[in-house]
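A lone chain, given as structure tokens: the form predicted on its own.
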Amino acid sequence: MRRIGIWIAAGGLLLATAACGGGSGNGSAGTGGTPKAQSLSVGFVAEPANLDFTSTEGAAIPQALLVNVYEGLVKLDQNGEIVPLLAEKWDVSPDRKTYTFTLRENVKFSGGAPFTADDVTFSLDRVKSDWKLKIKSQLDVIDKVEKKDDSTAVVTLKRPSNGFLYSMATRLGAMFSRTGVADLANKPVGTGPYVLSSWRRGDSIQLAANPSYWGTKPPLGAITLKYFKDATAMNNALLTGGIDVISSVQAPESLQQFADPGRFETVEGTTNGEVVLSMNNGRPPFDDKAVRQAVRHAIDHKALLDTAWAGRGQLIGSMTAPTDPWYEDRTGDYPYDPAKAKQLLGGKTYNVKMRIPNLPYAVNSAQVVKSQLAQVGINAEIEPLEFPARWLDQVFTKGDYDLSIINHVEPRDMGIFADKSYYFRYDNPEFGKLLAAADEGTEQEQTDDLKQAAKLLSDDAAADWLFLFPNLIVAKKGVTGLPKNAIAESFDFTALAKQ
């Protein structure tokens, strides 16, 4: 499976300032003239239960501590390409089944022991050892990781996989201390520019910079990520100084209110989002083709943007997103047609439940998908779960929904529906032999094999895809560095600084 994306819509930690109040870092004097560190405050939903992102489902852990707190050999960019993280460079060989990753030196996780080849090998083991979470298969391909020396860790594929530097650069490939791992949900060790400073539950987590990093040193001191369940709370928060940053808009059709350039800077951009409307294809009625087909031609697309989500973001019609190599658009693929969705449902109608998380796009995106679809004979009742720990237990684990809406946010995830014990239920072998052929072949070959993927996804319309998630910013005018688009899992902060 994989992570469900959800930071899905935001997930967040939330975080406190040390010293309380997140936005109020100046770079004053302090005692005896030494200048304090700037600090910035950045509004988040969805607190994660935990902060251990190798037994918790959820964007919301890695979209937080990824990159900031935990690296990875490699990262993305804010193009989309596979960079040098903790592994200055690496060499793979001719079969393209050995990588030979050579490390940084001189680095240090925060708990004080020093970063070695042995600590890659501890990590990628440990994905098979110890990773709760089902998207660690996407590392089953690796068939042994090896020290050749402290600086240089070798991994050995069983096969050639187009996809296994890209895994490596999520939170898969996260390295972690052989010390640092006993208490992962609450007290977080990586080599990181920050760590945890504190956590109050149910309002913020703050990180603080990193005294030992080894890289560039960021230029702030301190990030609260502070939490907010309430949109209009998140707004008012920046519109009266009590947080720098609206990491992603709840309500877009409020952006009105920050429309002084005075005072405030929006940042538009993409992200890896697909806002899926789920049907369970594992139960009736989704279980029957026709029902599912009859949804798609149901659902004014367009018009369901522009009333949900204030016309931001973009139609896709399938599992990919235009920043991948293999991205074509699929919304002709079901124009909206209530006359031919009534056909394909051969006059019966149905009765069926709408299991979603209480977060803004879900909410105001199910309003629009009730009212479509009750005008073909589907008649659904909207039920709002906690998110995320009763949205994942109830639908993401148990499968017990008919239809959900939920925003799928990790990079290149069309594999999820690989998986016919993934909450959607899909099960389609045709489907899992493409993405097979497409991790082996060439590069040509990986395009032409995950475009008919993609297309045979819709043709089996495995699912409804509402909208694109759009990268939507709003900050106080001086905060510089802000991420255009938000298309790996985590919201890098190393960048952030204050005028």
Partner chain sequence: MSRRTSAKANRGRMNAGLLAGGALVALVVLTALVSFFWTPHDPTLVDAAGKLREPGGGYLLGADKFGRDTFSQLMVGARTTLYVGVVAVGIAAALGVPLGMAAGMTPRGWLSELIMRVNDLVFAFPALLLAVMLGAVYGAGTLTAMIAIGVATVPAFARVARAATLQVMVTDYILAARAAGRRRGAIALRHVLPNIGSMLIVQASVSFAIAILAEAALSFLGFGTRPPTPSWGRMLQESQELLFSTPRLALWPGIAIALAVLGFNLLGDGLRDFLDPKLRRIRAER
Second form
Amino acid sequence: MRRIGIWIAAGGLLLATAACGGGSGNGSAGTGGTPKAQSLSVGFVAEPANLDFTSTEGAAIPQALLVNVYEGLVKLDQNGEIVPLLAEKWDVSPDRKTYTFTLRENVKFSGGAPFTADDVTFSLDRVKSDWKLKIKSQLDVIDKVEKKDDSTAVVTLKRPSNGFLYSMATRLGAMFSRTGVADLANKPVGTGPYVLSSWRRGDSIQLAANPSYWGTKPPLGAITLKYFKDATAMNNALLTGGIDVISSVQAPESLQQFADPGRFETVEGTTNGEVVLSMNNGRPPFDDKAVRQAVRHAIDHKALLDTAWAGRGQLIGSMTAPTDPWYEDRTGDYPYDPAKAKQLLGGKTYNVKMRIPNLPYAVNSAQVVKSQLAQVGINAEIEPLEFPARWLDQVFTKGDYDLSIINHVEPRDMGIFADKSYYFRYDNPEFGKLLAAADEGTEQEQTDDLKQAAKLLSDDAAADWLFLFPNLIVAKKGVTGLPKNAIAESFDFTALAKQ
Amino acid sequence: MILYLLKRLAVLLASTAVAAVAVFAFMAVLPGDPAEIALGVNATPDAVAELRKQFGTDRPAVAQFLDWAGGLLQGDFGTSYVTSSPIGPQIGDRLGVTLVLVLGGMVVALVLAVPLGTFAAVRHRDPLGAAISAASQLGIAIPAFLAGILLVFVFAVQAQALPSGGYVPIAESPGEWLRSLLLPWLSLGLVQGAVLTRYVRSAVLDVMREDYLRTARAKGRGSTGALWRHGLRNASIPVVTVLGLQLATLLIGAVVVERVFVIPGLGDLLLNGVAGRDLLLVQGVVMVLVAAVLLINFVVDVTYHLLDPRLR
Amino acid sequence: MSRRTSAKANRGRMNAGLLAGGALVALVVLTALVSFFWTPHDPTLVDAAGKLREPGGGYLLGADKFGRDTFSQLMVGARTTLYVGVVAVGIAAALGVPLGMAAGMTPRGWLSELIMRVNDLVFAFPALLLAVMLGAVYGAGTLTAMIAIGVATVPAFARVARAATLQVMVTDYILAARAAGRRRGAIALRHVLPNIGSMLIVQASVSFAIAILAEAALSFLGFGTRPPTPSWGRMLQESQELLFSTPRLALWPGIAIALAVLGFNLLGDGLRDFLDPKLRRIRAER
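Having displayed the form predicted on its own, please output the structure of the form predicted in complex with the partner chain.
Following is the full complex, with the preceding chain placed first.
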């Protein structure tokens, strides 16, 4: 009988606390208060190890901080156009080698220091001197950065470059305060609409509206970025009101849980993220073009997308996204044809290592790839590595892999194939020439050259492109200002609001 | 008794020291130089050498160990190579969360197991007693994370009565703190309670066969009364041992429940550290976990001696 | 007298548990053995057309989101489970039993003290912690999981072996053997080991159950068996996102784990009472 008593007691406790706590929420319930005091919490997948995107690789830091905390002279809008941000306007010289940026007045860093042309020269010089990322080479084209007066900065390029201004819209163009770089890992100082208010490691980052922001004040007073390692836990949090937005659905099969339009809203758009089946071009067996081509023929991309990512996303066929002006559907280059694949392999069988990050899309895709490659005689052993560190170390840095699967999220990132030290170990001088010509040429020439470059990559089977990662956002009904397409590096909170 | 205490204390200190050496040695063989990892792909050899100097990883292993161990004695776990923030406070925060989680779970387990196990023993010939035994067998066989997932499904997603996860510090809101911990406590407590129930049952059964209880019964006293007066103390000895063992394994074992309920505990910090190659952090967390288990063992042994008159 | 009758009654009742446990374990072993020769379908073959196939038509329990046959996966999963259990318990017994016996045969020596202190130290590294640490060095996988679980189980075997050896050492025939000048090694092999064997079998059975749970937890955390090799723990983990729409995918591996653990626990308990009811009273004393 004692047993029954305990159960009642335990049940009573549950009900009592459920009742008293119901609805108070963690601020996200948004009861009362002025609209200014409103806050939202947004669920993310990967928590940054630190907040310094000048020295730490990975997408998590710019996703949280760029545009929101740090601003550049320009930014990318939802259509992929470059629009003014800290620069009111810019003039390009006729030889396209000199950019004169006119800076906005009355801009202050969150530390209180005014933003001037000195900060522009400081920030851009710092990319060369202090940054530790591979992508910093994108700004190697800069010859010098000069201050003309407090509100005018002049950037001189070594040669004309179409990519320069675009790079300035990424994290590379973020403006730092001369007095605010002492502890980038923990204390970001920027000019953006939000400032870091607290960071509970392993749990969440809190951003608060910047009271001295120069531009339109953001509709929300605070935003909580809540980090989940487990897709199901994130889903449950939205289902039970723990968060208001899932920034990127990690378990697309579960979307039907959010089918009720009275409660939830699903945004499905596109990203820059090419999910690449990387092949190590630098060592056997994938230094052999025929073997790489066989892989591309062996994979049934439609089946892969349907099983691995619930059919969400888009088949692409090369290293460009549909939002790029030079995008062409290249899925027809290597149609699914196991017989052709076997023929290309010449009856040989191979044992290879597929070292993937332990992320849902990679683990799912790898199992499909393995099964399909097995049909043509390639036995791929899957080895999941902890992401980011272990994968970065083994695959990205050391290039010790045969096959890998990773979502390359950086925008307009075809150029990584031009770097033969990059982990693809792809080396085709012709590709490099096309890219260089594209960067220097007119807009039309750029588009033509890059179309050709994408075709070359595909023909060479430099890698296989499994699918374009979808931008899948689920939010509570009433949340507005969600970005339909995730084509920049940041998750732009500036328009986020709640009705 | 004092002699025993002193001897046992010496063993504790020696074991902890050996453990520190073992943990340090293990981390030293981990592939990957912290400086190289921190600097990434394009680092120049000079920069790596300079950072090594800054980290202090260019010195001989013995010097590094002494430095680390000396820091530990003063509660200083060093500064993370990856996050460049001090490690000690992080471990402190996380340990606090995990302790609350595990201790709460153990309370739930005890509240379930002591009455149920005793009942199952006293009435071990009844169908009800047998049913409790069977239920506890089944409870042991269910993985803790599965119990957690099911509890979330029922109480959070379906009933919308409790949060599905997340942790709210008590300072922020005591009510929310309690709500955020109820399901995690329950999922740890149910599974551990099932294990404990069996030990309580078997301990009480053993005690019931002891002569003094049968004497009491023969004298006409109710067996329950005699059990209460004489038996529980003896029955508690094996139960305390098991409790200690459970506590020791749960400090890290709770990580699955932390994962299910998105609770920033010590196990979660360890997994993050491993994934982020934050070696010094991993070293610190492992050391804390190991030292905690050694300490728990010490307490259990001493309690054992206090409870068991034969050992005094 | 009443003690004897109660023990007898106990023995009779526990036989039911022994039978049930034996049957469950036999079922798992048989399934694993059969899976070497035959499964209804290839358990790792991805079949987009058969995605989330309902049970029936040659697919007894349906298929998962990759179109893989759940029943075949469960069969091969039994193999993974046993594999992990056998190797882990094997490691634990191979290291723990000799150490425990050595400690038990020299109860007052420094060797015994040293062994038991090291034992306590190893105990401070639970299976999960070891698996995470080993995984960090050598990568996660079945082998690291098995070694971690095995090493973490060594102290349990050493304690049981020591406690049982202590009991056996005071029996007349051991005293006689020692008086006759037999060497220690011979005594250990000929006299001690056979007499503590039943205790060790019981311990092995219980450890097996714990190993199964540990493997499931490790797979859940991503430190267990690598995909696509079927493992019950990973099946459970992979089916989480479909818990709402297709609960059967989580149900079957969940039931499989529970039944296997239940089987080994019942078998262990049953054996304990069957082999010698008095053994219940010997505890791993420290």
